[in-house]
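There is one chain below, alone, in structure tokens, taken in the form predicted on its own.
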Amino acid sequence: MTPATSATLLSAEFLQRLERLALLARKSQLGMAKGERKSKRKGSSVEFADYRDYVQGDDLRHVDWNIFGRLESLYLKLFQEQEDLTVHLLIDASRSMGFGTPSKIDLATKLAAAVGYIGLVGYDRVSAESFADGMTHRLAPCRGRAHAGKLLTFLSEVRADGKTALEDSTKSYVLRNRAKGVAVLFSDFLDRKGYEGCLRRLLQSGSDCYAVHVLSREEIDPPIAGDLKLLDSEYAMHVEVSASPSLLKRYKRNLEGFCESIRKYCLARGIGYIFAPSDESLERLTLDALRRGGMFK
């Protein structure tokens, strides 16, 4: 399959149609700089937020002088803090998430690359990484429209190559990067050292997390039959199979209950959970099946 270019990772009409979305934090987060979020913190933005009582010490500028006048008490207007919010995107990069048609690291690059773009236009700060066993590309924190071409082009040239550390990755991903906001995780979750080490990792970031769960439809409805020999992708190993009727549906079950052991991980944590076949269109998984699990609004 041709590789994504920044050109056709999302056309234009699809940007203009995420331009009247934004990203929901469900958790007050406190960023590093002032945005365009209201904060619970009090500040000094011009939108009002309450009244205090006057203590020695408060900046005079900050009383209401018309209630002194009326009351001869004195209150201190407090105004909304304004502050901004952190994307964080983590894309696994393993040889796995090569495997498909369309690729699952073309619909996790696509998406990563919608959720990005929504929070550069919100002008949230937005960071990304892609990531497998002993490789790291990263896309430095920006924020702000005119980075779109930037996260764009990263994007477009991930690859999927190396063996699955999710893990390993997502823990030094998160010592990195302190910044709580919102933290979007796009793999497959084929690890063999499972899955709930690195969503716990995810988790520990004090950011609301959401794990998207990128499966081809070859491993969703295997169109096998047979004798065949089957090779893992990023071990080499390989194991031969009569792929029978019974053998398939053996195979379908174990996949529902793994896909339902992540999702119910998951939901006990408030991690939100996007089961994403790479077949699926990408307009309805993020206008559709995102804005349902509350990643935006």
Second form
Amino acid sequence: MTPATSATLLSAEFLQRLERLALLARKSQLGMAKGERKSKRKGSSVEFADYRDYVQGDDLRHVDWNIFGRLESLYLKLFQEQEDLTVHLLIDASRSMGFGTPSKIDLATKLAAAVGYIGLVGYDRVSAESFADGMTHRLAPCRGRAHAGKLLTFLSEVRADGKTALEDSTKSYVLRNRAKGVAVLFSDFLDRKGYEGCLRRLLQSGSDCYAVHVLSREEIDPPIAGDLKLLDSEYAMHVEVSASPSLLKRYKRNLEGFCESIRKYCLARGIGYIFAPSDESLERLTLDALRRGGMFK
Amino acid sequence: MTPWDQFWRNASNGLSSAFLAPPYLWFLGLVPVIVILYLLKLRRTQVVIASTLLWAKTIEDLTANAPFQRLRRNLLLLLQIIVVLFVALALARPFFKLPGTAGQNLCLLIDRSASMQTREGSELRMDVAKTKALDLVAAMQRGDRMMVVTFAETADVLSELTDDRAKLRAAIASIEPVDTRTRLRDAMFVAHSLRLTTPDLHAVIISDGNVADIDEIGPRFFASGRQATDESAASASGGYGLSFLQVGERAENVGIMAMSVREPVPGESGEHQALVSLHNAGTQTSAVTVTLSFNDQPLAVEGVEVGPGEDRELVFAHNALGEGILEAELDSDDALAADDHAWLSLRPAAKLRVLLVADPGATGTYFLQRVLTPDPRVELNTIAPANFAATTDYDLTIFYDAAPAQLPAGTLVFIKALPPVDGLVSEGTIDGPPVIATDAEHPLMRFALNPANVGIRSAVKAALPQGARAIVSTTGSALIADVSRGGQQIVWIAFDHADSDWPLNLSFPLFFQNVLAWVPRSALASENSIDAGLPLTLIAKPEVTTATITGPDGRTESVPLDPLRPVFYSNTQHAGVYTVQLGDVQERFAVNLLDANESAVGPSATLAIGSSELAAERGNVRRNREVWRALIAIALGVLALEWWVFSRRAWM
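Structure of the form predicted in complex with its partner chain, please, following the form predicted on its own?
Below is the whole assembly, all chains and molecules, this chain first.
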């Protein structure tokens, strides 16, 4: 089934290609329900896991009677439990995400849609939330391909507005959603309070964390010239610049340092870091960058 | 020294030494104006961006709001300032002095005045000048043209503008120094007139720089026209198109500056007193001996020491000398020999033969006779108009109330009658004409003669012919006019002096004394010395049609005479005694240099023409080369670059 709203975010052809992918959890998590992923729990699947001594109260159906015949001891045969995976899609919807051609929020929602769709197809639980300062839009966890439409509709309605509040929003989300899984944060990380608190909160959730750093081409190569007064879209702040080659060089050096510091922060803490320019093709980012980042297999 | 070094050295001496139009440097004041405009126009374009977080970090070490930091590395501003700098410099017309004359039309103005006879080692200063001129000819390149003009009292064009080097060399080799003073004005006129058709003409003055008429050149020479404007600006700031190639080194010279003689009063016994004035133009005291001789017979010898810059006057007294040549000779081994001699021609006062054509019984005749007869020079004859017949026997003929059909010879005065001069036509009479204006410059009005308070009953009103000069004027007409024609002096008095109170006025006898002095013969008789280069006046005698003139160098020349008017002999460029043979009468004239300017033989470091000073150049001729074209080209290039940068804004 192809959701009616998918056309605005992802094409049907692209969705079909996504179906061949599966989310990769680097560590097994305790799921909320039976699913298709290995769980830390031992359960009732067909895949043998281990033996253990019988203790009183154990289900006799799980006793390995062949062992008992040879050894006259009761051993319980354990099987690998298979549970679902919770995919947390966190989208920074601050006003700064609305800039760029195409806009950063546009790319962030498309990427989130791709990840979410892969999760839904993989029978994982997918929850999504877009946030800014004082504004949060949530999509209740859903599971199964049937909810793909709901997910895409939710994401297509995400609008960038409000100030950036990465840490507060992440903290709130983590407190509300205890299920561990894969947490993917889409943001430009242009938060005056810094990005470290946000990533730390995300890491504390125990999920596999991914930080997708979205920047527009205008931020990477500013097309400015002359004497300008640069107004901040979120705060009543401005910067006066007289554009010159050296100033642009200095800005780019600053930007590279900023991106590198996030990457190093993530690397040191096992957070996957994916840099995503907003004018990069969705296909390349999804099938290449995110895949190489270890998110899919 | 490179041209740049020269330029900066000139600039340090004053802007006018490096720029032809330094006032335009005020345009440099536009530079701060542009900067201020940039500061004012920094109304920044507001652009909303996602976040200023990274930009704030980027510029946190730059004080971007400081006014002068705003201007930092603003390429457009820099380029605009460069454009203004170059345009202002181009307008100020900077120039370099570059050696050589390649690619130019050159006009050589070569001094051959008396000071060029100064001995410089084994040769004369004139020879040094000729060598320099020949060097310039040798340096001529293909396409160069040159003309040769010499100047002393007058200018002579020896060669027109030509590229024929042989002709130029021959012209230069033929230059001989003369004993006259230095007058540059005529030569400058020649150069200037050539510049009208040859704008790139460069004039080179080869001289020692002692020019008598230097003050007359500037304002007159560049009188009008486009070139005049250019030249005026140029001359005011360094002499564009004009170089002064200085020759000569020696400065030690003592010369005779003046010589005069005071004769005893006629009819009384007394002494001749001869005055000889010396001047030492050098820097060292010089001991000289002055020998005074009369007709080659020594009269007195006197030694004297003349300090540097000092004037000394020697007075020699002697009993009546009679007629002859009085000569003063300076025995001095100085640089210039031409000013070591002076001569005076002592002649008896000339008799003036005056004919009064008038009714002997008339009152006016009486007054005229009364003013003329007391003068010892005058031999007066009175004749009735009816008896008058044209003759060449009289130096002065006064027609009173009468006019002949044809003008007789000599100086003529017409009173109450119109002379038969073309263009002089009676237009009626004026009753009681007041004297309104007098021409104080005219020789007849010497001694501040002012007949302003003369009462006149009536005068003839007449239109003066072209070239006539009103000496005394009344309303709309002349009362006394000089209507001289073709060298013949003619005066017309438009009223009857007997019908006025003029004879009772002092101006009446003074006027007729001036008339007598004006007659060429008396003027000539009063001159016992003539400046070298100025003409001798030859007055015909009856039956003599040719004068034979023998110069001081022994050369003889015959000059045809005109019985009606004086003839001027101008080949008097060498000082000495000129003998004029008129039939059986021999007259001797003394021609002298007697010029302090020429005796000051020390070369001048500058030549001040107009309000500018040409610095002396001793080596090669160096011409001014302006660089405004290059500056404008650079300014245009920078302007194009500025436009390109503005349109691309790539470097902003």
